[in-house]
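Only one chain comes next, encoded as structure tokens, the form predicted alone.
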Amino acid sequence: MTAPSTSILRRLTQAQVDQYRERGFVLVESVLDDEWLDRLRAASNEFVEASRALTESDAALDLEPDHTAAEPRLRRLINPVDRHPVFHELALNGPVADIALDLLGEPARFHHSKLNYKWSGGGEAVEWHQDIQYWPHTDFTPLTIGVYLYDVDDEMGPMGVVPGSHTGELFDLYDDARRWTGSIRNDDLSRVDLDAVEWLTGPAGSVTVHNCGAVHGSTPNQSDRVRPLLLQTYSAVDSFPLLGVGANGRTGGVSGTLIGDGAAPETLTVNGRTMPAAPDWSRGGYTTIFDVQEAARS
């Protein structure tokens, strides 16, 4: 994992960097204040209500098996950056990216975002699984960071992380009939040390930090109170999503931004070979080569 560019720490302890580095994961407590939790409450309630109008998920909310207008079940926001102006001020301006930028230096880049809703009374297990097969990039920098919005206590199905395992083996998420399952297969799960899981749990306000190649899961919420969980990812700026595999390309629009100060760099380095790359024209700006090297004639 690429080290900081800068020794200035905006919100971890080099303590808390070290734990990263070393075990894969670590969990800050009350990083947020009560004004940031009642802006993202408020925020998260109003896709809640939305919720309620729909019989089936859309591109925007996904909804558990047992959703109703009376009792909304929403199982996840996609994309939340995208689709409200607190989300997208945390993310890219917030403690959350002083957070990135502590772990990845500065700039770094933003790759997506979701909130996980997880129900009072049994809202859904996630199962033991690795978050890079789902989005690979040119490296292994990519981390998620989550926010508790609300206190998260063992009942709740807090997410368990597996110390040290995020640079260990990469797990095949098929199962054996070759479908994608997004789970490890619970005959490889034997050569993982699940005795050592640790449950982050932690009061509102709390930031979960997690490498992309961290096994992780997390169990049922058999509370009687919702655990949304807020989620963003980022990577080192010369880190870069391939796109045509997995969730890579359905990221949302605000994907690839940078955050922090700082220019995103004009080499990229893939199985250790470094070259010259062309700008990101991702968004416009680019016609044919012909233009480009007309232009450059003149």
Ligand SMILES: O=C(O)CCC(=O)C(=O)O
The other form holds:
Amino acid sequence: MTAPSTSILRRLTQAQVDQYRERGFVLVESVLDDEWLDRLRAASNEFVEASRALTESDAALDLEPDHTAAEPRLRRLINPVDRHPVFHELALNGPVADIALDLLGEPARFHHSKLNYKWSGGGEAVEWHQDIQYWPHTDFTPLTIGVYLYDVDDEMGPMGVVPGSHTGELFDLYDDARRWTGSIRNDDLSRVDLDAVEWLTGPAGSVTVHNCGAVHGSTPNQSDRVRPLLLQTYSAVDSFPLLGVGANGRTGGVSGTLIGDGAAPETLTVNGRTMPAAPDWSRGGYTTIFDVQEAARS
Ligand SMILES: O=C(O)CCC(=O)C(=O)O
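May I ask for the structure of the form predicted together with the ligand now, the form predicted alone having been displayed?
Following is the full complex, with the preceding chain placed first.
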């Protein structure tokens, strides 16, 4: 993985940055203080309460099959950064943004966020997969930073990552019938060193970071405690999501926003060739080639 041009690290030690590059993941314990955790938990609870009124999933709240008003089982809050200021602050200006900048260089680019709950008593497993196939980019810099809102132990379905898998094989996440399963086929798992998996447990406020190529997953939550894991994804500033593939384009209103200081470079590298690309017109500013060229003449 190429090293970004970081100078002074904001949150991580150089050893943690090196571990991420070499192994494809890093766990950093107790990054968030109680004040952050209180604010994040309060925001999260607002959505759990709101989910009581739902009998089926909607654009914001994805429900487990056995969700009820009395016993809400919210599986995922989709794009939390768009739905509450505290999630926005954490991801774009807070300690999680600092970690992204330490690993990706400054500025970097926010892609999306989600809050996975994993309820007590069997809350859902996440099968072994890599993320990049879900939202391909022009390179492999994207990484995801997870925040545990409560203590997470082995019983609770912590995130498990295969060390070094981020630079290895990119797996087919379709089944034999070419249905997208979003998980690595059992046959292919024989080529993954599952004996080496590291389970990322830690106290509340701990942070997990994994590269988009790292094979990872998690087991069901067998405890009597919920395991909310707030995940935010970033890439290098000159890495771009390939629209028209996977979840790209469904990643929320601030997807593509820069974090940290500095402007986006004009250059873009695809297939080993670098070009100065046009500005971002996805939120407006472009009419036609005629207008643009006429304006340049006048
Ligand atoms: O919630 C987890 O344990 C893992 C989540 C994950 O890998 C994902 O949502 O892509």
